[in-house]
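Form predicted on its own, single chain, as structure tokens, below.
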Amino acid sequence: MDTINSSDFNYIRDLVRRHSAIALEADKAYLVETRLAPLARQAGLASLQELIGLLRIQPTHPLHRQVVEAITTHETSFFRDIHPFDALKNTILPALLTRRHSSLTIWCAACSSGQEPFSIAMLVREHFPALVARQIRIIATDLSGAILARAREGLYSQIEINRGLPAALLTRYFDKQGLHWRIKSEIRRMVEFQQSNLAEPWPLMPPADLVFMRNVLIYFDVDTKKAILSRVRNILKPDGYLFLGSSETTLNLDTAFQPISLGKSTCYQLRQSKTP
């Protein structure tokens, strides 16, 4: 495998930071090598060094975007860290159903290949059929156009299926296609996929009842985290809910949010101003 020298590594770190605000740590040279070597081969280049050389002399080349997408982590699974989904089923959706008389909007940020929004869609169809009839809008966004194309296709390997998907839901909502499984159209139709970079100006978003932004803030520096949470605050409904990853928090980042304990899960709501 190609190895990357410190100058080229720092160039890639700066490139990724400029385009995505993701801060690559100093010990991630191996990650850059493993992610970019296949990209170099796909582009018909002889080596990682040749790829980086091309990036340096052609700052508007489409490969810049492909490099950023290749570096971005796309780790996900169905019903990942099950506790937020338990909270959604047992507490949050029942509460929202009693307070809403129109449709609900759920936003899954950094959705990767779609397992998280599809998990929410299956949970809703299984346990809240009345909500499906009343219209629920699930918006899923990601930085990577390539990964969103995969998500829209809804086609998963056996390994991806084995990671967190209950057998009953596999039987009910997936069709076998060769060595893969495709999620049925009734679930795919419930999710809208859009390309969006959290670190850049966001597209116009509707007010959200629920925001899933899990395991993504950890890749940003403090200023970027604060900016993202400020934008979330502007679109989250006053009684809406924000889910972050288990190792993430709004503490010392945005005092407008307060943690809410829901069984084995924690989410965040906006603090309500007290009337005098």
The other form holds:
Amino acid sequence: MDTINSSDFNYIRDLVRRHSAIALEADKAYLVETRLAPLARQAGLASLQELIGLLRIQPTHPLHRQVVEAITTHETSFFRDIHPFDALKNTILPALLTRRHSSLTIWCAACSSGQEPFSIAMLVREHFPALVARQIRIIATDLSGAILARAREGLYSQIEINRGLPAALLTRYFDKQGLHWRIKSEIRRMVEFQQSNLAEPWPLMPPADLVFMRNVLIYFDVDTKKAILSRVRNILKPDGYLFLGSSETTLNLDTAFQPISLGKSTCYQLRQSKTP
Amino acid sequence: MAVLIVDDSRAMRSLLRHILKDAGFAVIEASDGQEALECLQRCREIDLVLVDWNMPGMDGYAFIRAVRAAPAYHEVRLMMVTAEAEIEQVSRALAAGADEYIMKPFTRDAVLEKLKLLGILPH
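Taking the form predicted on its own as the starting point, write out the structure of the form predicted together with the partner chain.
Starting with the chain above, the whole complex follows.
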């Protein structure tokens, strides 16, 4: 395994911060090594040091973007931390269906390889088939073009399929393709994927009934977290819902949000809005 | 809570035993379906069975059908743990009464997440 010296680590840390506003902590050298060593090999370079040397002398090389994407791609799985999905099924979607007579918009920010938006799409199709007919927009964004290309394919390894996906849903919504599993087009069609960097100006987003922004704020510094939450506030409908990761909170960042307990999960609503 | 592991591969039983013991379960082992039925008769504390499909003698599919035909075991949860990785087999196992299905090879996290899906481990 290539090891990284402090000068090279600081160079990568600055590069990632400039392009994504993600703040790598000082103890993340192992992450840089494990994520970038394969990238160096793919690029035909002998070592991590050689990769960083190339980045330093060619500031516009496409590898800059690939490095940022490799570092900022995060783990995901189907129905990860099941409680927000339970809240969606038991409380939020029934409440929104009662209140809304037009289509619903759900935004999954930092969707990685697509398991989260596809989990929502399967949940809707299983439990709220009328909503599918009435139109539901599930918009899924991520910083990484490479990971979005994977998500659009909807093709998963057996290791990924084994994680968190109930077997009954596997039989209903996936087809086997060689050693992989492809999610059926009826689910794939429900999700629109777009590339977007949370730390930069966002593309035009429709007002959202529900925002899933889980396990991503933790990577940003406080000012960036505040800026992102402020923009979420602008696109969230007054009675909409925001889900963060289970270790994340709006507390001390944005007083406009109040936590709401729904079953075993916590979500956030704007203070003037009605609770379900 | 006790878990019964049914697999003719000693290595596979050992792998699952480590995962389950680390998660706090008591573990019982059997190497085929018939032996597993005898374990169920002997030990009423078994809440979950992880069962391979292909085994000599009574295979996992026949075992699941036998368990689901016996009202005494209707609360026992059954998870197929197998290298059989086609939709038709997953569907057959579920139709026979399996509660979950995991394909070999699997990771430790995948096993634990399936136990959460079954409500056997807390999320």
